[in-house]
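Take a look at this single chain in structure tokens; it is the form predicted alone.
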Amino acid sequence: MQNKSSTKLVALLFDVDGTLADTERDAHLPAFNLAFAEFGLDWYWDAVLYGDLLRVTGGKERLRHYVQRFHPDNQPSDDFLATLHQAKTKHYNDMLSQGSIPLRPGVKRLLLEARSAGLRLAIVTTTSPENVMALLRYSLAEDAHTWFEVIAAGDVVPVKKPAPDIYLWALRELKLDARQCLAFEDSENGLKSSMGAGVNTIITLNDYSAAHNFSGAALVLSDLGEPNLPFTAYEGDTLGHSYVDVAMLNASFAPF
């Protein structure tokens, strides 16, 4: 990361899927094939296929495109596609209420420290508002909500990432300017669009992502880290830091 500029550190922006907890792989991947067996489809997205489908972000937009680029002769209606991510949505929610997807290393170290410190927290993700609400109760703390001031989610604004609309939608709210602010994000559409609001961005890597272009980024790690397991710092400076905390963040961050 760049030397501390005289811009204050004011908020922390937090991706989802594939950044708080890695549940592309663990969670939404099985419960897209539950729904799928559950509805009588022949249908099955295994791993390899899965991460191709992710270059697409929301997930009534993957299936849709799933569908017009493998079964182009039978194209369901909207409302159906609806409906199957209603039950997608569903299998995802009882996974992680069984606990069964485990934060990231360093996630909830970070999060606590920063509201200790008094640092202002926002979600800024492509993912359902119920997604996001199962996994901060599940992964989390049953109030977990109440920790972020703005939780930008699903179809807040009509155009997803790679689009800038969303992290554009959550400086509004929170009336920041973008130099005021860090996101984390794991994805190069992730990286697009906090850099198109130009919100200096943290990448932290996971398997469907690590051959991503990240270009641009502050950092590019392993994950955030923890005293007895530090990170792999793959792009930056860390300022021979071994895990992500607040005064790593206040010592390193400067605006683009």
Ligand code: XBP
Given for the second form:
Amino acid sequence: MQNKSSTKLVALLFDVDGTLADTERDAHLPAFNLAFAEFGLDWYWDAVLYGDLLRVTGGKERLRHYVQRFHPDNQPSDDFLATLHQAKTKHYNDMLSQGSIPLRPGVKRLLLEARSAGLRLAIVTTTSPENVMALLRYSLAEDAHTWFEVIAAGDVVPVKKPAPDIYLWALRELKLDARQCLAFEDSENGLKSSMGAGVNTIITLNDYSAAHNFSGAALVLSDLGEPNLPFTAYEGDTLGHSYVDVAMLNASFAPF
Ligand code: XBP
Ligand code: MG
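So the form predicted alone is up there; where is the form predicted together with ligand XBP?
Expanding to the full complex; the earlier chain stays at the top.
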């Protein structure tokens, strides 16, 4: 991974779902199904269908897409879908408060190290601020939301990923140029969004995104790795490193 400019790395921008934790499979999906049952709907999303539905970002948008595709004769109102989505968000938050969703390898280590090194941190996600706060609080630390200077989330922009809008919004809030930042994403839609805003991006794969197209990514890795748990690198030059740390990121951004 080489940044083709001599710009210094200033900020790390983190996607949430699938990047910080496997929240899609382990929390969002069961929360949607709990909400369907609560409302007496005979809808059920299994893990395979959910992988397909993930092509549509945003829970409300995903619900609308699902009913249009699978229940075309029975279109609920936007108000109903919004209420259903609120119930899903409550189930998601309840689940996270039980502390059952671990962060992915290397996430906590890199965040702590980046903070100590003076790198600025931001969240750039499609999910709601409420869900971000719950994950940070229950899976990272009580005050973890204060580690992030900007939390760009949910409906703060009208068009969600893969549009670049949420990244552009975060860059404006940070008052930074895209070339001073590095994004961490797990999905093709996330990469399209970050690249669309001009931000160099490291991909950490998960089960849902393994077959996505990541052309244009700086690196494609299994995960961020740990000193005792090296990542697998699928695309890009990791400069001899076996886990992502600030030294590796700075080396990648060094002027040449
Ligand atoms: C992933 C998403 C979200 C979640 C569900 O966002 O597309 O919609 O699946 O969350 P990212 P909501 O990877 O950008 O974090 O139901 O709150 O939308
Ligand atoms: Mg994601």
